[in-house]
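Quick heads-up: it's one chain on its own, the form predicted on its own, in structure tokens.
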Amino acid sequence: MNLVKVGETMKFDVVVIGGGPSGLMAAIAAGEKGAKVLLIDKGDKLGRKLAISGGGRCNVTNRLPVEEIIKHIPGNGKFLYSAFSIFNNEDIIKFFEGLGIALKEEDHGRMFPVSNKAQSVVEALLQQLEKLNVKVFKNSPVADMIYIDNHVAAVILKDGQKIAAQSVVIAVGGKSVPHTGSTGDGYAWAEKAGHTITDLFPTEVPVTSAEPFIQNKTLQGLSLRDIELSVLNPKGKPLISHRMDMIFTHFGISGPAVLRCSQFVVKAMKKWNLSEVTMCLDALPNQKEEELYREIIKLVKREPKKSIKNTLKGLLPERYLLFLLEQNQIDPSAQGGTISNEKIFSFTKSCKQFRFKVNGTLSLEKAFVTGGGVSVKEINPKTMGSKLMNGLYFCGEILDIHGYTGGYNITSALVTGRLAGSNAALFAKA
């Protein structure tokens, strides 16, 4: 790919660094404005994160109203209001349909290609780059950025090549999912331009616990459907609650509800300087505690000689039912009629609010999304341009913007990529 002799300088209007979702979109947007564009990626394949997203099916965006999308981006989602007024999720859908990718809507507004193949999305983007004559350098890690007189001047590759540019878009991602190439390279180039990098932390990540029932693997592999999981503050009030599925693992808990709660575990530990945070699990969110208690009492009275585990059969998955009975010192084979109302009440309370301690999350490398990044206070929300360095643009996960899984992060990446690329091209041509 690299056909230039070392020591020679190539010149481009726009250089985009990073071939993930936001970088591909930025390069296409700049190409559509007629700019001479170079897309640089350090890996041998473009769109690696796209190819594995949505379980290999590629959840390209979400069709919920913009207000809802912003609610699902708890990390600085409000910063995207201006961007969404220019290019939003409906525009993303039109964009892909324009490339010949038919999309379909699934649960919670998630949009997938009808083909169910992420690769078809990646290929459509690559064809578009070719059509717009965007030059691509693969296997070309960037060593440094050159800024002169408060302006972007050039990009230096690790092999010594110097590439002059009127504007540069940094789209190298965060630090999560490093095997796709996101290893945090861009933070140093942003700092060199004067930018603040807010604390990095894992989000959308499994949570760890030292509780004996976790360490003993009592519930390992058990999935609970449609539960409500909350992260509590030191006073025992919920900071956040999510109603989805979860699973117990050998190190703690995982699954959709857990991933969404994870960033609040990290934030609570930091805010109150805690080594452990309490979580609360409601396994029966459709029922009020009082109603549930009365219902169990009624069942026991109807057949007092029946064992309590048979009386309660079907109330909860069997392993979880036996676990909660044991937690409340109730012998599962004891006859219902012999169990005190106090014990039945405490069991009912456990069904609705089983509290347990967690002590953190898996590492940033194991997370789906990076929390923190280039401070959005230093970025123009309408252009994604740096307020500190002329000709410098940022998009995607390097920015301090993070959402839940479900098409929200990729929406943010594509929208910020679109704005960064088109404005980088306008700046270069001006």
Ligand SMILES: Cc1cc2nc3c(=O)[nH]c(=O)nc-3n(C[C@H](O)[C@H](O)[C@H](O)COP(=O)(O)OP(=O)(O)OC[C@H]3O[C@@H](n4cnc5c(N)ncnc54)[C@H](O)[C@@H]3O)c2cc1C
Given for the second form:
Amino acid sequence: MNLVKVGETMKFDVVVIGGGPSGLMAAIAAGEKGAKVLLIDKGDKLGRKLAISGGGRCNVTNRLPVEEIIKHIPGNGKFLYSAFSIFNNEDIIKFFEGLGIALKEEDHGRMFPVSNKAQSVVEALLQQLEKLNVKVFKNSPVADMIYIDNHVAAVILKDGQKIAAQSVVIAVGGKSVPHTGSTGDGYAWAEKAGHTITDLFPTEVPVTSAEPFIQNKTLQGLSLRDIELSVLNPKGKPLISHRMDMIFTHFGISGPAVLRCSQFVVKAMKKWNLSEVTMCLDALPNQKEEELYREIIKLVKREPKKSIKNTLKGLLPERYLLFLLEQNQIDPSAQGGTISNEKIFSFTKSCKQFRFKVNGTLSLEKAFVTGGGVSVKEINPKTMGSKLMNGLYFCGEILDIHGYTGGYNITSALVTGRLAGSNAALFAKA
Ligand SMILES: Cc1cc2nc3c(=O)[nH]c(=O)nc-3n(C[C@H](O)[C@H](O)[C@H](O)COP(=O)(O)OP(=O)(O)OC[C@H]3O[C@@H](n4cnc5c(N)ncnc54)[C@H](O)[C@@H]3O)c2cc1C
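Now show the form predicted together with this ligand, given that the preceding structure was the form predicted on its own.
Everything in the complex follows now, all chains and molecules, and the chain you saw is the first one.
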């Protein structure tokens, strides 16, 4: 039994608040160091977000080289260099194999459990907690933190219970998808310790648009594969481009390329105080514009009497082809030979550079990930310890670290969790 009573107050070496991937890993790492550990979660289940991650399959990490992983964490990925030198994605894979969870690699280095079940990942972590005698309190929302003389002293539960601790790991996640328990409770406890919370914003989130073709649902449900999508600055230069798939929705655009671009939309709107940002869609990124123009002219010349829609069949998905023809005032049934070169030129341009305005994203609550959080400048990158409060550690999405979808966020949660837990245990024992 890990529980030690001091009068009426329970006392632990390490208290971990939050049972997401970062908190579960922190509790395991602290337990492995022989600390008396308590893991507290407000929900009736641990790992709720983990269980729905990766479409219920849990994209637990990524097998790309560390350098690439860091590049795929645009929100302070470089802060993780030290952490990765201690525990990295390959260590995560070994860790899960050690728990009996074999992983398999899919496209873009994404790693999933062979079982294809996120729940199997959650269960393996829970079994490990039990093996290490980590005490778990579920249905126990934490209400506050007590700091005394610049040192963590205790955690206060919502029901008033006080739990003393040598060190505390705050692993309560961000503010996205709050029904999983992540409601942003930890920011206030961080601020109370003197920490800065950088602006919170939605990332990995669908993008909204007031363009008539979106509002009229002209392209709703249309998926485009392997396109290149860019966010443009006010001068029309790309801030970022991503080559992946996308989909048009009833409110705007979504899909992997859009999710990756979304934070740049948010940041551009903020930086230049814009109400709309221009995005640019290249539906044929393998072809140069000039080559494409010549090819279309050649096709038209070969069969000038054929309708342009039939001449261009197969160039693009049919709905998108008809849409772009219409955008360029070309009647799809017109004979190719009757269409001016200028119109063919402008059609070609819109295949390569269809520009449209977007006006924001869905809310932070609907985002896959929360951008912003506890400033990493105030965190020791080798331990995840607070530079401002002794015995206080942070890990996971509460930190100002955010990655693209593709396993990068869970990787960050597990790596920071590992460091936070083991160092919280070392601190408590010292
Ligand atoms: C639908 C969806 C799919 C995703 N898929 C992937 C994916 O495949 N790969 C990937 O890398 N990332 C994915 N992500 C992102 C990833 O799941 C998160 O970044 C990750 O779960 C963050 O882990 P965390 O431990 O920091 O916080 P969370 O997983 O959010 O866990 C926080 C925990 O803290 C508890 N808590 C909160 N407040 C309190 C309190 N006051 N008292 C006690 N406990 C509290 C909560 O109940 C919760 O259990 C996905 C996100 C979503 C929403």
